[in-house]
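Quick heads-up: it's one chain on its own, the form predicted alone, in structure tokens.
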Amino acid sequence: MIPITKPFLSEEEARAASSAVLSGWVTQGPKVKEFEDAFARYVGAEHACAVSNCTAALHMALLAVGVQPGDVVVTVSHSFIATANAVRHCCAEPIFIDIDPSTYNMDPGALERFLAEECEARGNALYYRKTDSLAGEGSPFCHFFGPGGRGPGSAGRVAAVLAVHQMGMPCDMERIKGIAERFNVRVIEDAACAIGSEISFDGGKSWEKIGRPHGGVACFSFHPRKVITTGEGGMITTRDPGLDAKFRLLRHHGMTVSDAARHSADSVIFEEYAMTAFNYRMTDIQAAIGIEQLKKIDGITDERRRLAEEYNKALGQLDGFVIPVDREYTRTNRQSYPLMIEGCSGVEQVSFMQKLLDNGITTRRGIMNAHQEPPYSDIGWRLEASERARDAVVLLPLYNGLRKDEQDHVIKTVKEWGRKRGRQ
């Protein structure tokens, strides 16, 4: 069977979780450190901060530039459920943004259009004028308008912009940027996919890595099926000294001293908890596999990109097929690779999905969207871009080690199936 991804590991990884778990040091330590300053020069960034997992890296970035309880978060239903539940988790609520089709991330229009048309300035903060709307079953909105609830005025101000990198290709963070500026709203990047991309400012004649970052802070995840992994793991990065030390409270349940500087002092230290936090720490041992995983990343990414451009060459010709492409602005680190069928129904989409796998290859169907979802289902968004892309787009398997004769059974297999819809 050809899965749809697996992790590229090898013994590098291996010795060095051995030697983090000899070194009886298997927690946060020293090893994060070295991570997260590993990480830091590689995209770029002044601040990196490991954490548990990229929902964790969200759900902190959200509270530490604001985002309170009753405030909105504008961003896409097209991602993984917890971009919308990391809002929630801060007893605020997503407002869903459709994407542009062809990039598979927020339309920068669609944005412009919410904040002028759909919102309004009060002193100097912006709120939506429908924020009882929002108020479904799951929502933390309930609290504001059910029985005993402190009503309109007190909700709805749009806290941040969440941007996603879907699929590791880069949004419109100039554009994105731009409006959320002239409107005073913050963003964030959800980088969960995007460790590797890049991004251009000027029409290609420089690059700067996802990660610098372009909005406030950028978050990214390291699950197995992210370009490199930690098994489980995330890192935030910004340009704010004072946001990285927010951080670094966020993850360590407020604690003001952290253990590696308790452990190295030479006199003792109490140490105070300077806010109610969490426990989203990374481990040593996480650690050591992701500073090993950072020293390949150059050659992981060019293999995707090889055998990205590779699928694009056999595919690209074919009728009824929309290929993945890079924009002028971005260079993609081919975290998936996204084959759209163009007119596709479910059962269709299913039909396809089905044929690959009774040839012994792996596929998964479109990016999700949470307002689909039953969490979010009942506020009755629609969204026509978001659900065409889940319905219309099948995820073929990309991943480093996929070996010629399996790409070509792939891609044999695919258009056997596009020959007898009609669709060659």
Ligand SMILES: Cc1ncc(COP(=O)(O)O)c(C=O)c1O
Given for the second form:
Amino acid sequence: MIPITKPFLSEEEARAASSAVLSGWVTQGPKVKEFEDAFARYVGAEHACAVSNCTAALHMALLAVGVQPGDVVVTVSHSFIATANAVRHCCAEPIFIDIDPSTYNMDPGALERFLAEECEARGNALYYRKTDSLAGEGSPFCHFFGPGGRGPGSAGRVAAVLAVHQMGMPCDMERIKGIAERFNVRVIEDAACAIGSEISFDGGKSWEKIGRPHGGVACFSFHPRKVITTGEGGMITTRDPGLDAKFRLLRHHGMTVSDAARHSADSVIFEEYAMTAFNYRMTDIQAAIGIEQLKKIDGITDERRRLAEEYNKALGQLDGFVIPVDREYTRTNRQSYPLMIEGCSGVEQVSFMQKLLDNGITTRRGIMNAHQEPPYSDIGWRLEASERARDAVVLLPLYNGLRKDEQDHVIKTVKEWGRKRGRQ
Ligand SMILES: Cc1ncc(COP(=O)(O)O)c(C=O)c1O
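Alternate state requested, the form predicted in complex with this ligand (shown: the form predicted alone):
So here's everything in the complex, that chain up top.
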């Protein structure tokens, strides 16, 4: 069976994990610090704070920039559900902007229309006008607008834009940032899939790593489905030392002195618990693996780009399929390979996936939409491009170690299915 993905782990990671175990220091400690420093250097960020996963990173990022109960955060539905859930974890509600189907990312024009036409300035802040429409059963807004709620006017402040770099493909940060700045709203990047991806702000003359960050904060995932992995894990980067200090409190119960600092102190130190916070720590075992993974990242992304190019060459000429291509401002890490089948119905998508499965090839359907899942569906969002992308896209196997004969078999099977459907 050809899997959809495989983590690229070997002896180096196993030895690093083993030596962390044998060091006697297994939770957040010296290896976490070393991983954070290496990560910050790699993406060009001033600060990087390691956490237990990207959902935790997103939750912390939103809280740290001031998202409060009753606020709204503008994002996309077309993302893993953690993006929307992180907003709800702050007792705020996501506003879903449709995607540009050619990038799978937030459509900046739709963002601009939303902020200009559906929001209004009150004092120094921007408010969404139709907050009562958000009071779905699973939404924290039902406490504002449900029976006995606090009523209109008390909720709907637009607290942030949460921009996703879907499947590692950088979103149009230049336009999104420009629009958000005009409306005085902060931008956070969900870069869960985007480690190793690059973005250009000068038409391709120079490139910067995603995570510098370009918004106020960027959040990464090290789940095994990602380009590098620590089993579970996340990272949060920023330029702002104040935000970084908040992240360190938020991930560690609000504790003002780290375990490592107490351990190495030669006088007695008592810690304080400065805020109500969480246990979102990464372990030193995970960080030791992450350090080794990061050393390999350039080779990993080069190989993923080569494999994606092979798919593009073979499938790009076929009628009825749309391949993923970089924009002039993007260099994706090819975390996934989305193949769009033009005019595809859900039924046809299943037939395509089944054909590949029958031939020993695992696939996944396109990225999910949070608004079509039970916790969000009763709000009644209609997002045509997102809905089409979920049902017309299939992700093909792409990972380091995918052999030529395996990739040729995938290509041949896709072509066979296309021929039967009259697509070539
Ligand atoms: C876009 C996006 N955001 C957030 C997450 C959540 O990451 P984690 O599993 O590390 O919490 C994922 C995971 O797949 C993701 O793809």
